[in-house]
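Only one chain is included here, represented as structure tokens and corresponding to the form predicted on its own.
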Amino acid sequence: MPQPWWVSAVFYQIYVRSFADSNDDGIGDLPGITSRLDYVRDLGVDAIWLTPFYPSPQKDHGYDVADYFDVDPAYGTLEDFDRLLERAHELRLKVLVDIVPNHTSDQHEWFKAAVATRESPLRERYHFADPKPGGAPPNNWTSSFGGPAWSPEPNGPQWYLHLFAPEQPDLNWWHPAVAAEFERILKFWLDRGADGFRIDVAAALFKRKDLADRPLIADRVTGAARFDSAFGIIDQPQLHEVYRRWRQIANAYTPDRVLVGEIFDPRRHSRYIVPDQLHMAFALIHLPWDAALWKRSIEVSRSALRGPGTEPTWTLANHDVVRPVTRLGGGSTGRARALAALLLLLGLPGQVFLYQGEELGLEEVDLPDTERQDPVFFHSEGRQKGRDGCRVPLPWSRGQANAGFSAAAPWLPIPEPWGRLAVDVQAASEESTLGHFRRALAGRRRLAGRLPEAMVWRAAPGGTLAYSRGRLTVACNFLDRPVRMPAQGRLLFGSSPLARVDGGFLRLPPNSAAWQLA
């Protein structure tokens, strides 16, 4: 039986605000994406994931949604979305929409009505609670952005829950109207032709009903007081019925519609990646460059999924984490390691998610504090730099103002040295990072349907990894010196031009990987 399209697919995340600007206002938009879809197709990916483009006050750059049924004017119109979708489908690219069900904007009509009067029935669709005696927050839960997870309602006696910014009040999924509304939202975008959804903070929708304080325990190493990680706030069992219903809705259109959950802890994946719930959940590898650690991470992610036809969804990057080139050492070393990591992951069974700019070898940008816009930076009072550094707009052309992204100053400044990493520069060289990405993705596409899901680790020198899937063997050298190991076939390609097979041995330069075909 032929596999569903998504089983071995490569997805490309587009951060709408930073991809391409069509009207020269310094902000990326949907028509800009449409104009660059040929570039995305030529990378060799199968689908794109669009970050939120809904009407929003932009306190968290779209993840604070004011209206789930429209497009923010800064990004275009519904008609622009339809044209993007039509062009993507012409190019045989699937399109995933980002759905944000955990919270709304405080400018959403529901929340505005909820805080307008205590008699509003819409208050039940959020979490309101009385403060503790003395005026403390209702409990000791903390926000992911820093500080308490509660804020006083405007002009009222109670506090409201927000696991993220105060401008993002959490929805109360125990109320049936919330589930009904999101079913309506899903159908709206599926009716327009969307191929599926990436679900933001997918395990967090239901919070424990009692809103109890998190207990403090003594850390086993330091003895310092810390929250008991065994005390669950989210990941409530009622969530599974929601995703069963969402899967039914998606299947009613075509079995090709997919649901991807942002659930980074692989220990949770087996509860959600089942035939009647989600299709996929991310397995983010965010580790030091060490062979043993990477092998362990891959094994944990694979062992967490035991069902037939279920494999991890691998990714190194997204709009919330430091770019891989920087994490893996920076400069030429970090770029070499990131390319090697790409080959290592592309050979594994499962799906792969790429983040825009990975294919150019972009690094994290250390922005001046005056340029930062991430709420994480502001709510932590500067203690955390936030996520702006991985969201700087893409460089398209070396010879144009603002690297061809926009004639106007971009919403985040593009570093001048990025001109040499621009798309037009790299497209001219097969040995550029972009050239390597295109070659690797083309190789994966040629082999994807011919390889078994089963993989076996091969014996490899210390500081290296090697595994086989049928005729394909992938080897990765994590060391800062060259290594050699027995060859397993002819060399298809390597992340370094110096990788080669001779005399029955594969010779791998430092921080490189290679594919061999028996």
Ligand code: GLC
Second form
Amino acid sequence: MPQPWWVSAVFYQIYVRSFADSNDDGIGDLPGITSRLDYVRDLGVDAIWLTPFYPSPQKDHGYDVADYFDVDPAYGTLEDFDRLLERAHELRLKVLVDIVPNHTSDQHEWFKAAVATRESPLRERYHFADPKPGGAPPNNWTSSFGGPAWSPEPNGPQWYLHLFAPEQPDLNWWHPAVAAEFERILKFWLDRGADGFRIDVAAALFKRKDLADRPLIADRVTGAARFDSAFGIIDQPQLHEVYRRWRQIANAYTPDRVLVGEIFDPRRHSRYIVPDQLHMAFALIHLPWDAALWKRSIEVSRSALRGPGTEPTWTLANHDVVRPVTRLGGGSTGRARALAALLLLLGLPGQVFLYQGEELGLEEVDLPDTERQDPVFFHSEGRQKGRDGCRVPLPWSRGQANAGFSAAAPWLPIPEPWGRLAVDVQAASEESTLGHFRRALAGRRRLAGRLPEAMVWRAAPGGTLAYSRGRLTVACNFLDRPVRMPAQGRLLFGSSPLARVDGGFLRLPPNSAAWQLA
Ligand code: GLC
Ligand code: CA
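Provide the structure of the form predicted in complex with alpha-D-glucopyranose, given the form predicted on its own shown above.
Entire complex below, previous chain first.
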């Protein structure tokens, strides 16, 4: 049996608002994406994940959904979605849609009806509760965006629950109408041809029925007392019934529709990544640049999954975290390390998720506060800078206004020096980050299906890692000085032009990685 397409697939996350703007209003859109799909195909990826493009007041840039069955006019129309999908499929790219089941927008018809009168039966589809005596919130749960997870309803006596912004009221998954509605939503997009879903906040849908206060616990790392943020919210057992249903729905189309859960803690993956629930969940490596830490993280993620053929879904970046180039040291050092890290992950068994702009080596942008738009920034009263810095639109072409993203000012400004990193500049050079990405992805494609799933660590000098999968050996030097180790074949490619195999040794420059084939 050939393995299912996704088992060794590389996915490319498109942050719709920032990818490509077709009508010069400064905001990326679906026709813009369609016009750039050749670029995505040429990268050598197998699938794309589109962040939410539904009608939305954009209080959390689309993760506040007002209507799950349509496209926001700023992003296009349903016909634009169909055209995007058709073109993607012509290019043999699969398309995942982002589904947001934990909460709606406060402008969703259900919530508007729920707060219109106290008699509305739709109130039961959200979590409304009375304040504590004295007027405090109903319990001590907090929002991921800062402050209490409760706000008073407009013009009413009760409070409602929101794990994120107040404009994102949490749905009550105990209510059968909620589950039924999401089945309808899945089918709507599957009927249109979507190849699967990335499931937002996938482990938090059900809340403890008694909405009890969260207890104080001792922190696992520091031992200090803190509130248990998972309490009553994360991993409630009823979730598994939902995902079993969703898997049945997906399978009823074609066996190649996939479900990817936004669940990051690998120790919890094995509950969800089973043959009758989700296909994938993210193994995000967000660590200092240290060989031992990376090895441990890879091992923890791999050993967490037990089923035959289940391997982690490796990722370094998404629209919620500081860009890897910056995390790993910034500038040319950060860029070298991020590229080496990519080579390290691309050789592992499992899937890889890339985030737009990684292939250009983009850095986190330190935007002036006056330009920031992320609710995290506003709800933390500026204490947290938020996630705008990794969401700045892509630079497409050096000579043009706004690096070719849009004739109008983009919704977040593109730094002037990004012209040098523009796609048209990098496409012209083999030694650019883009050139390296394309080469690495092409190498992975050539070997796909020919490598055993099993990998073995090889003995390697301190500060380096090396593993083999069949004939392939991947080595990565985390040090700021060059190293050499016994060669394991000929050099396929390295993240640095100075990587070499000679005299029986692999020579790796600082912060670089290489693939060898025996
Ligand atoms: C997920 C999304 C993030 C969003 C949050 C609330 O974590 O990735 O961008 O703010 O859910 O929907
Ligand atoms: Ca636009």
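Residue numbers count along the first chain shown, from 1. What you see is a predicted model, and the numbers here were worked out from it, not measured in a lab. Each form is matched to the other, and the largest set of C-alpha atoms that superpose within 1.5 Å is called the rigid core.
In the core-superposed comparison between the two forms, A212 has its Cα shifted by less than 2 Å. Relative to the superposed core, G135 shifts its CA atom by less than 2 Å between the two forms. Core-superposed comparison between the two forms: the C-alpha position of T222 differs by no less than 2 Å.
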